[in-house]
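The chain that follows stands alone, in the form predicted on its own, written as structure tokens.
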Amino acid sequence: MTLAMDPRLIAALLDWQAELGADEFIGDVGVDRFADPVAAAPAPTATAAVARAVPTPVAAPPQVAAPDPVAEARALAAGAQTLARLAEVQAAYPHCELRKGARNFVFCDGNPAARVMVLGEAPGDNEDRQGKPFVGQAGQLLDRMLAAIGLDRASPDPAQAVYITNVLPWRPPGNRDPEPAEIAMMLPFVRRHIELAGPEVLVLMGNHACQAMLGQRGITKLRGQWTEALGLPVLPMLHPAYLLRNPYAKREAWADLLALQARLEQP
């Protein structure tokens, strides 16, 4: 039941409120003028809070494939059409860490037109200093061994000359053994080196040369046994450095030299 109010009473009430200072109509709900407007602001929703907390994802940079050192070596070696060019691209090859600690790049010595090509393992200290393979004590012994069957690296006659190189063109620190990864990187250059030189016979001096060209180790068993690589007759032999440490093995080395001489004398 709605009670009707006397208009005079309503007017009297309004006059009383005006006297108290209420001279503006606000609304049905009172407003606290002393409240903090920031605190009174509505709290953000959970969705808005999460949106601000989670950063906008940034697109990752595109992945760049790491270079394949062996594939790059193959491409560089295949593109070399001369020994001089092969030496240039191999010397500039950036992926073999040995180059950073070596004094010199050791590419070859002897006559590249020689019938016989000797492949050793890696430069030693003397080779690193002089930039030529087999110039230390082992190299001097090799020269005497070759001279015994009429061969000389300095000979201008291809029939009597010898051409010499190594699997690695840079000296490993402390004359340590070549590592498999180092051999793998240098093998394309070695193969191309042999192809460009075109010898009639390839002599492999020591275990690491046999590992590189034949995929086999055990030089004391492999030595003296003719085999084949890159379409060439190959003779594994004991490394002269091994002979310096084991003089009793010179008898086997002499037998291998005679086998090489006999092969060269065949019509």
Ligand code: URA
The other form holds:
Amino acid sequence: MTLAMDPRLIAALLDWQAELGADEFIGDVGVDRFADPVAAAPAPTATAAVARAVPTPVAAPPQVAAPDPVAEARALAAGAQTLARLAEVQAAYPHCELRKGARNFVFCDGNPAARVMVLGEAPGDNEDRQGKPFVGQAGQLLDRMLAAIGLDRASPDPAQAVYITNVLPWRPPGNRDPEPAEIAMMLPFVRRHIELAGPEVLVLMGNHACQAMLGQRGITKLRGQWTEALGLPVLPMLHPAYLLRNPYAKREAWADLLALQARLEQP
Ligand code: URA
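What I would like now is the form predicted together with this ligand, since the data block earlier showed the form predicted on its own; can you produce it?
Shown next: the complete complex, the earlier chain at its head.
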């Protein structure tokens, strides 16, 4: 807005300003004090716009690290110096959801001093009820297979005894396959279990035990081929549950049992 002003009034205003001390120019361009302040404001620079957009920093709340179930399992397992302690810390391990649906924690059966340790997959219904591995139909077949080469889980003599555990200590619902995350969480406990028991030979029953210990599947190819894990001789075998469904495969299982027996008889 431009105001038409009386030149005498303008002169009087200038005189008055000079008397107040405003007696020199400080800019080449006059400032229109009556202009719309918003419209007249210079366009903000990009830097100024960013500066306005960034909120004043407030103290961040302390970060709570998400738990790493596998790292926790490793630390717990490594801290266990006896099988009894390992069973305690594994049973109390909170990150595996399977524990919520299981009746019992299934840790082991047999003689921990045995030369032979058997690693199965997971408890089934009977194992879940009794809290012991391999006590159902597949377990009874396992006992007969071992008896055929003079081994017995109940033997007090380590030379004839067998020690048995599973990859998972809790029954998966509906006997479904173990999930990779469940195997990953339980693996540190399984490895420590084997270390603490210290068998001479480890038998891996079926695909899931091979997956856990060897990182491989394909039991019909792996079976009967001696390999190594944790510095131990390892023999993959067909799972007794597979043999119940595929009785013709008992021939291969028999060959593998003889290979185990021959290994145990080596001087
Ligand atoms: N099958 C397994 O692998 N483990 C058991 O304990 C029972 C059946």
